[in-house]
Amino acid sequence: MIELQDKKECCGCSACANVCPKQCITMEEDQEGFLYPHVDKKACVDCGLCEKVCPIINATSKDSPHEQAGYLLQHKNERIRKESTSGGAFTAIATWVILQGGIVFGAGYRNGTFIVEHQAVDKVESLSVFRNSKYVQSVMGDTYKQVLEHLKQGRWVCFSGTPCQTEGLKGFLRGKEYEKLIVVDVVCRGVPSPSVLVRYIEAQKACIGGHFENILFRDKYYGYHYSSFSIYNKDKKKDYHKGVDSNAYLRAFFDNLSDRPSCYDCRFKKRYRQSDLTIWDCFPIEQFTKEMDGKGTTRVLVQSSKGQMIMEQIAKDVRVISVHPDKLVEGVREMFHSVPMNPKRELFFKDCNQMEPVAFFRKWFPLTLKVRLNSYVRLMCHNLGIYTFAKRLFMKFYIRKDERVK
């Protein structure tokens, strides 16, 4: 039986619940807006199930090699590829995977609202639900089951997620290898509250008005480079674009204040990973390659030959330079380590269920004026060209300080 002592322990992905054969399972909200198993005990056989496929339980620290190879994607489509967080890649496999009669589960808005969910998709026309990240933890409902149903019928499913909640299927499936599984996981810095992203809603709509008809997290607004928190009004003139410097959900985030617990002590921190792909961000593609431009590349680090595969099928829609692995994920922290916890974490989410929501983002994130020079400066070398390369100095410059004060 599940029993929890301590909230790091779980990190929602839901398998517990869906692999209970009883149903007593079910997964409900706690104060900071995250769910956690909670077990109906009368209704509970002891039949071990949910220990047996829960992934943080059963994680080792090992991370035993095998062979990988590495990639730089941007897909041929320049319309997806804008609207991707970064190469478009995931667009690519997933056409794939629905062009052999499969369908493709990922995280995406539910209909009507700004929760995000796991959800499935067999149509390509659809895939768009599933592009641009989403900085807040999904909802997984009984996807697990919908997974298994599907493989069962011996169709194509692709699954992306998170490395938790990747584990957490291959958990579920309890060890089983599927032929017509594609697994995908995301390098993740951390999953955001789905309540804070609630009350940053509830706050933007006083603040600008108007009706919200999309939300993105990593607009390419102004480019790859200096992505923004975007909010497409109705009334195109009420439209929002933020960068990371000023926009507060974005701040929460990147001060590691509002993340699960379990994501400041990640067990799936490590580079060999049970997915078929691993993806993320390459934003410095210039000291992999002058072949492509910056306006989006997807790192791709093969992780089987069924990922292999892939990289072969899809090569027609993409351009793609091959790396060594080692080079690909090399420097990249979010592979290898865990955010550490902001002390104030405990009074943010305190402050968040207290206050007014204008007001709790206000005290926590003012716009202070070296908040507003921080982003008149970035819009500046932006407009100007010269962003990536004011941010590589900076860094540098940056990085050298930080040596000679340790």
Ligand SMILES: Cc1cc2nc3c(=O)[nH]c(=O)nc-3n(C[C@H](O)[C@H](O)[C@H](O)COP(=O)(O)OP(=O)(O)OC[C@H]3O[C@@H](n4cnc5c(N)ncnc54)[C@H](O)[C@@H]3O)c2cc1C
Contents of the next structure:
Amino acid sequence: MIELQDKKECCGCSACANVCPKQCITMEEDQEGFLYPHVDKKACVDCGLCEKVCPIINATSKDSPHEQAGYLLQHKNERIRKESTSGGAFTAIATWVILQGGIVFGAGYRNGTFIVEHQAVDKVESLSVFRNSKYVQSVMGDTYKQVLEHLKQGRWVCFSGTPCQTEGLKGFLRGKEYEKLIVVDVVCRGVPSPSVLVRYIEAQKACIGGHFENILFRDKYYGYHYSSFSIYNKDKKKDYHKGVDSNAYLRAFFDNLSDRPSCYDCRFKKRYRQSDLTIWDCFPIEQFTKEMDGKGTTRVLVQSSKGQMIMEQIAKDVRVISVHPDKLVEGVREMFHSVPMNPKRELFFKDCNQMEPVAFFRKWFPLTLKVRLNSYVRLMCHNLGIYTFAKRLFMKFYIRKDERVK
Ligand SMILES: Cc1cc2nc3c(=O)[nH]c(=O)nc-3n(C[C@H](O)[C@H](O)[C@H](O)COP(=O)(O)OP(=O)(O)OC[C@H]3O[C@@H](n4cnc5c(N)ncnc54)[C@H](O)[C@@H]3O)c2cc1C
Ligand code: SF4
Ligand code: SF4
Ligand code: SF4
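Starting from the form predicted alone above, please write out the structure of the form predicted in complex with the ligand.
Below, the chain from earlier opens the complete complex, with every other chain and molecule after it.
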């Protein structure tokens, strides 16, 4: 039976709740807004299945090498690429699965809300629900059971998620291989708390007003290199777009304040994964090729022969350049290292629960002169069309300075 001693020991994947034959595990929200398993001990028959499927209990620190291939990918459909976080690789993969009569699972907003949950889509035109990374933990519900049902019916199934969610699925399937299952994981920095997002939306509703139609965490409104947190309002005049420099929600995320505890000691940071394809951003495209533009590129690491087959099948919809996998993963910190927990995290959540939302975000992320100036300079660079150049220059200078210090 699952008995958690430390919150870092649970990534919230829900594999235990999905597998329990007595349905005596429920996922319950803690005071930080993250879900954890709660076992009804009276109903438990001590079969041990929950422990057998848990990806954290069974995590191995060994990164066992297998054959890999690396690619840079851009979707040829510019609308799809703009709506996607990076190059639109996921839509290309998912489209192929649906065209085989298959079904695709990923993270999207629950209809009419901003609650992020795993859901299924089997129409190409509905895939937009998955596009753009949602920087919040998605609710898994009984997704793993649904995946298994479809596999048993002989259907193609694509499951996408964070590495802990994809390993949770693999644990739930207990080592059984399914020819028609395609697993896609992302390189994952961490997942913020759903309750911080709820508070943030409350604060923004009080400040902006209107009717929020869509929220994007990685909008390309100012381009791929200066992505923004965007809120699209029914009244277009009230639309909101702010970058990581000045948006409170993104600042909390990138200051390592709002993540799930397990993310600060992530057991899934590795190169060789159980998935078929691993996807993530490629900002410094110029270091790889001059043939691709800077409007968004996905790095794709092929982890299996099935993953390689998919890359061949989607070739007509995408522009692809082959890159040696060693070069593809070089310097990708989030693939190998957890982010450090911010020492002020406990206080952050205490305030989040106790303070009125607008006051809370103003206290933690004040719009100081420095923040405003940073934002202004970035926007100026964007408007002058030199944002990417200026950023690169800054990084170069910054790295040199860093090396001098060492
Ligand atoms: C929480 C999170 C953290 C990430 N951290 C990094 C990082 O540190 N460095 C990096 O290079 N890339 C990171 N990525 C990956 C990156 O943001 C893109 O997902 C990737 O570049 C693929 O983009 P795309 O254009 O091909 O796909 P898109 O069309 O953008 O597809 C997005 C995919 O991500 C899935 N997804 C979206 N939100 C969630 C969620 N909350 N939980 C689980 N799955 C989700 C969707 O189901 C879909 O499969 C992260 C993604 C997420 C979701
Ligand atoms: S030991 Fe078996 S019955 Fe008990 S909670 Fe775990 S899966 Fe359910
Ligand atoms: S990591 Fe997943 S399987 Fe393990 S206890 Fe947490 S929710 Fe259950
Ligand atoms: S950082 Fe690790 S534990 Fe956290 S969501 Fe990503 S894969 Fe899961």
